[in-house]
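Just one chain is shown here, as structure tokens, and it is the form predicted alone.
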Amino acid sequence: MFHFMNCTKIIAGEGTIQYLPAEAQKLSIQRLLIVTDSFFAESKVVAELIDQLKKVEIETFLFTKVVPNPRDIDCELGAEYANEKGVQGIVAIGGGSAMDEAKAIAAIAANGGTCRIWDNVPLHKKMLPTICIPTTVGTGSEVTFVSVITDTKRHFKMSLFDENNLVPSLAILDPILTKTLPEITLASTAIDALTHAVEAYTSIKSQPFSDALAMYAVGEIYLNLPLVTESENLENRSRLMYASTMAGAAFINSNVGAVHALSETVGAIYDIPHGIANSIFLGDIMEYNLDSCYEKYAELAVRMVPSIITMPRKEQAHQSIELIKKLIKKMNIPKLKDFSQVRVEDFDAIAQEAVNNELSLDNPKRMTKAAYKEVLEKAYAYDE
């Protein structure tokens, strides 16, 4: 038995951000909080959006305390600000940090309390109506009912999770918004989406509907990411963005595994952006998992490169890892050693924290502290 949830309305295509005012009206929102980072808040996109909202008599307020690996203190300040202004809905514009923070703000504004109080505890009420407008191609947060927030006291990533009360009302997927992304951000967020898809497909909780979305997403990301970094083609950007959303819908239903358990831990301790952390560990953990999911890795390899369909299954499985490692290398994403705050002497504690992360339980192969430490050491030694 399994169940599959996807309750977020999706509007997708070039220029679809123009539909926000009408959609906000449908949700009976007259006072709206826009959650975005300080850079995007100054953009022409946000200025034009605010102007369009004013034309339909929707009053807007800006909250710009958004940073990578969003923090509990900022979410709680945002909820206080939202209630102070009497807002009736939230719009998130940005990457996963903006969307996760917006969902946490919407949840706390409606339910009271703090992020820590609602960590893995069902909400009492539905969060404020929330519209997510991603500007990256990675997190899938626009369709997930989870908000991953850094506990600034415990240096730990906690999760607000509720499949009924933490569901975004609408996701607007406009590929035009990705055109100003720095290449490193585009690449690392796309590998984040790839990680979602690979882990969703190989999770012990995988199921047919999530498998279909995950497999499709892997092929689309593998094909379109190199093309997007080489040209301004909006068709490739569209396909990459849609694949990211599909990967989000897949993993929220089947969960992720050891890559995320480790990247969340490293992200909370060292403040390494989530997509980069996933990029650092994906290949090595796929190698560790190989003997537990040959068939599924083989399927992914064929999805990425259909011409290898006649290759023996075990060779296809090995190929899936090599193809993904080569893709990550081609994207020039920073390595673990590139972050000066990383200390080898921390690896023992990081490995233990990763084992304690419940995401480890859904990995296709049992993870141990020693296994995590070996992955960390291997990633740190990698200097090509």
Ligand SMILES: NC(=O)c1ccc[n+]([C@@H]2O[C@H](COP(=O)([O-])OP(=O)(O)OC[C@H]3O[C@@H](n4cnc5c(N)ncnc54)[C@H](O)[C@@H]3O)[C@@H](O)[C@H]2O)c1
Second form
Amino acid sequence: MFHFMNCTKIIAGEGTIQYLPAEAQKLSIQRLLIVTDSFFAESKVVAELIDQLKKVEIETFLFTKVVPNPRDIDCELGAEYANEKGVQGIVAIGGGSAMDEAKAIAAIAANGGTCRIWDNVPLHKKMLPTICIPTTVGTGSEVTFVSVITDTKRHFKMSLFDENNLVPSLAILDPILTKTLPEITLASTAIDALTHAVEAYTSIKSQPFSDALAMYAVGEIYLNLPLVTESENLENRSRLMYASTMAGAAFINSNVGAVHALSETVGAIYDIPHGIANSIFLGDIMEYNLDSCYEKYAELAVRMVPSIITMPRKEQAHQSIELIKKLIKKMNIPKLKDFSQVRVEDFDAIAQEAVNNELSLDNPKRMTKAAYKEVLEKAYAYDE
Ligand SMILES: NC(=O)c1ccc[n+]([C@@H]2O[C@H](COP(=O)([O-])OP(=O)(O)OC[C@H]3O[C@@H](n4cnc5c(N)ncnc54)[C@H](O)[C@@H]3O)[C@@H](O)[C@H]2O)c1
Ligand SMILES: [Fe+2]
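Could the form predicted in complex with the named molecule be shown next, to go alongside the form predicted alone?
What follows is the whole complex; the chain from before opens it.
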């Protein structure tokens, strides 16, 4: 038995951010909290949006305490602010950090409590109506019913998760918003999406509906990411963005695995951006999983480079890892050693925490502390 859920309305296309006022009206929102990070807080995009919302008599309030790897204390402050202003809905403009923070604010504003109280505990009530407008091409948070928040006291990532009460009402996918992304952020968030797709497709909980989205997303990301970084073409950018949302819808139904277990741990301890952490570990974990995934990896290789179809299956499977490693290398994403805060002495504890992370349970091959440690050491020793 399996079930598949996606209850978020999606509006997609160039310039679709203009539909926000009308959509907020449809959700009966008259007072709206905008949650965004420091980049967009200063931007024309948000200023223009506030003007447009004013024209339809929607009063807006701005909350901009959003940092990469969003923090519990900020979500709790945001919820207090939302209730103080009596808002009826929230819009997030930004990457996974702004969207996850907005979802946590919306959940706490409606349910009370703190992030820690709702860590992996079903909410009592639906969160406030939430509209997500992603500006990166990675997390898929705009269609997922999870919010990943850093516990600032215990230095790990908590998950608010509720398939009924933490579902964004609307996702607006406007590729134009990603044009200001620095190249490394574009590439690393796209590799986050690729990781969602690969891990969803190979998870022990994989199922036909998420498989279809995941397989399609792998092909689209592989094809379009290099083209987006090489040209101004909006077509490739749009396809990359839609693939990241599809990968989100896939993994929220069949889960991610060891790459995320490790990247969440490393992200919380060293504050390494999520997409970069995934880019560091994806290739080596795929290699570790290979003997449990021959057929599936072979299928993904053909999605990425259709001419590979003539190769023997086993060779195709190896190729899928090579293609992904080469893509990541080409994107010049930072390596583990580039982060001065990383200490080899921590690897033992990190490996233990990654094994304890529930995401390890759905990995296609059993993860052990020794296996994680080996991956960490390999990633640290990485040499061009
Ligand atoms: N809820 C989920 O389903 C889910 C899934 C995967 C990851 N996550 C979480 O999402 C977070 C990561 O999100 P992310 O990778 O999208 O990055 P992010 O939201 O942290 O943004 C990264 C950086 O890019 C900047 N930025 C974002 N959009 C920009 C734009 N268009 N132009 C210029 N700068 C821009 C931000 O200001 C920030 O400095 C992590 O905390 C991770 O745990 C959530
Ligand atoms: Fe992710």
